[in-house]
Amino acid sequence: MTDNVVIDVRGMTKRFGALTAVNGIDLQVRQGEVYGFLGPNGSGKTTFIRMLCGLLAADAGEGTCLDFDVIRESESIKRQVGYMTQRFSFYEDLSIIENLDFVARMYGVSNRRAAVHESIERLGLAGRQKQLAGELSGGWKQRLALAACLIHNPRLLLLDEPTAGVDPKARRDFWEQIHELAGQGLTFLISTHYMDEAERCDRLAYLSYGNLLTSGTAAEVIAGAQLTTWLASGPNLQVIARQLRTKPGVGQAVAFGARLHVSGTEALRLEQAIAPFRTEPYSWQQINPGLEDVFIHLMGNSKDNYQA
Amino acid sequence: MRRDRLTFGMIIGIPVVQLMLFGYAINGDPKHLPTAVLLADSSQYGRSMLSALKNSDYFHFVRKLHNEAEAETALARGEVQFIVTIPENFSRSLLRGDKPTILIEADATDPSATGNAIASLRTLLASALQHDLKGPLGFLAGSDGPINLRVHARYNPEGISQYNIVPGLMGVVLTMTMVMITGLAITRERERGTMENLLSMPTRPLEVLLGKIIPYIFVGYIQAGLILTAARFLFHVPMAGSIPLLLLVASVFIAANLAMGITFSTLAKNQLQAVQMTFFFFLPSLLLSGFMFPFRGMPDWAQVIGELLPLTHFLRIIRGILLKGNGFEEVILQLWQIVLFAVVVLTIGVKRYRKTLD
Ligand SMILES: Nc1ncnc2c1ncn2[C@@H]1O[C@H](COP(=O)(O)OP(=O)(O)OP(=O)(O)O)[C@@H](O)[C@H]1O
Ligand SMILES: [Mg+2]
C-alpha cells in the first residue's frame, strides 16, 4: 500500500507574513490517480503545489513525495516532477520547439531532439514548432507547457489549473490525454475550478482559507456533507430565493440557470422551510446534491469560521 | 514609493555621491605625481635639483632606480609618471660650464595627468640651483640656465588626447552595456513569471548565472571590435602591443562586467532597481577609473575605490597594450584585479540568488 503511495505529506504550512496561505494540510495521493485540488482564489492551491516540488520554502511540515523528504530533497523531486504554472510561464521570444529544447537541457533529457520531437508529435504542435510562444493562443500555451512538463517523463505532474481559459472541446481532449497517461501510470495533482473536470478526478480535496475542508472520491465527499438538496423549478425563482435564504434551516438557495438548490444539513428543518413555498406555479422535489452543491456549502461554512 | 526604499535611497544618494565625486574626488591639476630618480651622480648639486622637484607640488619621489632597464620596466608598469635621470658627472659638467642634460620622462598616455607638471619643470629647475650657483659660479646661471633639460612624453609623444580616451571607450562602453544586459536577467525572468518555471527545473545557481553570462561575451566581442576598428582607421590610435592578448583581456573584463550585472540582479527586486543599481555602479566606474580625469589627481580614499573597480585596471591594461606595447608581464599584474573582482562578484551572486520564490 505504502509503496505506491505518490504524495504523503502531513502539516503542511505556509505563512505569508500574517496570513497563514496554507495550514496544516496533510494529504495522500497513489500512484496513476488523478487527484483534483479545488478551492476558491486565493485558497491556498497554488502556494501547496510550489511547496511540493521545493518552490516555496514550507514553515513547517513533513513526508514524501516521490519517496524523497519533501522538505530536504527538493532537488531530486524536481528530477521527477513536472510542474505546469497557473501563469503562462515560458520564455515568449523563444519559438515552440526552442522552449522544449530548453526545458529538455534543463533536465539533462538524454537524446533530446528525439525526445522534442516526439512531445511535438504527441501533442500534435506540429505544424506550429517554429511559432514563438508570445504568439500562440491561450489553448496552445496550454498544450505547449503540457508537452514541456512531459518532456522528462516525470512521474508525477502538478497542474495548476492548466485549463483555465481553453475551450470545451480543448479541454475535453485534454483530459482524455490526462486519463491516458493515468493509465500507464503517471499520477496528477490538478488545482481546477471547473466542476466538470473535478467529477474528472479519481478524488478530490477542497480548500478554503489553507484549510483542507473535504477529501476523497466525489461520492464520500458529497456523502461527507451530510447535505439535503431541494431542486425548485418555476418562475421569478430569485424572488423566493431571497425570502428563502433568510429562514432557518436553509444553508443556501443556489440559482444553476432556470432552477433552484436549495440545500441545508438539517433535513427536517429544511423541508420546513420550504413548505410555504411548494405552491403553484413551483415544482419542487429532493434530489441528491452535486458536487457543486457541496463545495458552496463548504465555502459558506468555512467563510464563517474564519471570521468568528 | 514608501515600500521601495531602494528608489528612496537612490534618490538621496545619487546627488549625494555626484556632490562627493565631483566636488572632492576630481581634480584637473594633479599633483604629487609618483616619481622615480635614476641618481648616477649624486653631488650636492644633483641632490639640489631633487629637492627642487620634491619642493614643487608636482613630484613625489617613490623610489630609487639603478639602472635603464628598471627605470623602463616601471614607466611600462606604471608605477610611476616620472622618471628624472641625472647623468654620471653631473657636477663635473655643471661645473665646468658644459650645461648637462637633466632627462625626464614621462608616462604620457594620460597627457592631462603630466601636462602641468611638464609645464612647471623648467622654472622649477632654473631656479633650482640659484642658490648653489652664487658669488664665483654665478657665471654658470648663464642668460639660457646652467643646464638642459630634456622632457621625454613617453607613449603618446604629441599628447594627442585621443590615444588615451579612445581606448578607454572601450572600457566604458562594456562596463555600460554589459552589467545592464545582465543587470535585468533575473529581475526579468521574475516579472515574467518564467523564474517560477525554471526554478522548478533541477538546475544548480551558478549553472543559471553562467548561463545568462557567456552569450553575452559575445555581443561585448562585437562593441569590442567596433571600437577597436575605429581607434584604428579613424582615430589612428597605435597599436604597440599584441591585438590578441587584448581581446583575451577583453573577455575576462567583459565577463567581470557580466558577473556584476548578474549579482545585481540577484539583489534587486524589480527591473527598475536592478537600473539604479547599474547606474550607481557606473557612476563611479566613469570617474574613478581614470578615464575622465587622471587617476592620481584624486584624493586616496577615491583612489581606493577605484581600484576596486574593473574599469580601473582594464583602463591600464588596454592604454598598456595598445600605447606602450605592453606584453602579458605587465598585464598580468592588473588582470588578476578583475579576475578576482569577477570571481567575488559572482559568489555574492550564487549566494544571493534564490532557488525558492519567496
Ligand atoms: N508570495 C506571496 N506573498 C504573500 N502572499 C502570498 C504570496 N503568494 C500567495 N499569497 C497569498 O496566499 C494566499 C493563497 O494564495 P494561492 O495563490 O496559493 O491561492 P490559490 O488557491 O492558488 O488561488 P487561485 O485560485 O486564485 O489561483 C492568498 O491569500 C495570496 O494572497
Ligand atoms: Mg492558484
The other form holds:
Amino acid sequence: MTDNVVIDVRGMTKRFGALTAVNGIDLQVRQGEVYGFLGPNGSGKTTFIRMLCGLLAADAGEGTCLDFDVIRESESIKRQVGYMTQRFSFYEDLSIIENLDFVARMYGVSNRRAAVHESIERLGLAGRQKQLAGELSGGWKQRLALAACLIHNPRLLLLDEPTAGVDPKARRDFWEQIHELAGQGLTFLISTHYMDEAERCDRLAYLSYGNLLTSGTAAEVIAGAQLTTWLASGPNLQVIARQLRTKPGVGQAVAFGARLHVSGTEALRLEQAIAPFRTEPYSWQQINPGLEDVFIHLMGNSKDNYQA
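Next up, the form predicted on its own. The previous block was the form predicted in complex with its partner chain.
Nothing else is written out below except the one chain.
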C-alpha cells in the first residue's frame, strides 16, 4: 500500500437521473486515520460511502480502496470493509450473541464462536449478550453495530452517522473506542453532523450538494475559510441578528446559546456593519471562528444541486 494510503480516489461521480449526487470527488485517507465526512442531509455523504464499499457503482472516477480497484474489484473491497449504516439494521427479536453469530456466518468467519466471543468482549457486551436487540437503548445498539462491523477483522470501517440519536455519554464512549481502534491501525471514514465529533477527527472533508468544498485538519479548514467572527452578548439579539443579515459585509449572524456570532470574509466591511450596534448594553469582541461558523458559511455559499 503506497505510503500507507487506504483510500485514494479521484473524480468519483454518481448521478440519479438529472441529479448529480456526488460530483467528481477526490479523497485520500491514510492507515490509522480517523477521517471525518461532514455535510448537510442530501450532500452525498452516504452515496459516496456506498460507492467506496461496492454497494453502488460509480458513474465516473478511478482509484483504489485497500489497494483494490474501486470500480472493478468491489467484491474484494467488501470483504475487508466494515460498514455501519445510519439505521439499526439487526434482527430485534434475536439476542446480541445471535445477531453477531448471524453476521459471522454471512462473512464466512472461521472459528465463528471464538470470533463472536472476542467481539462481545471487545465492545463490553458480555453482560448483555443474551438480551434481545430490540430491548437495547440507542447506545447499546450502537455497540452491537460496531461489534458486527469488526467481527470479520476489516481493515477499514465506513461509519455513516453512527451516533445519531445517541446520548452524549454514549457518544463520548463510542469515540474513545474509535480512537483506541485507530491506534491499533484500523482506518475510519465517519460521516457526522456533530461539530464536537468533527474536532475529534484527524482530518475532515465537507460536502455540500455533491461537491467537496474543503478538506484538511480542523485548523486548516478554519484558516482556509478566511472568516472574521465577532461575538455579541446582550438583550434581544435575534432582533439585531435580523438587522445585521441585511448589511453589506455580513455573511451570517447566528445564535450560539445566549450569544451571537457575526461573521464575514471582508473584515473591514464587517466591522463597519456592526459599528452602529456596538453600544450599551451590548458587548462585542472579535474571536477566532470555529468549525460551526465555517460550515454555516460554506453551506450558505453552496448551490443546491436538486433539479425538479
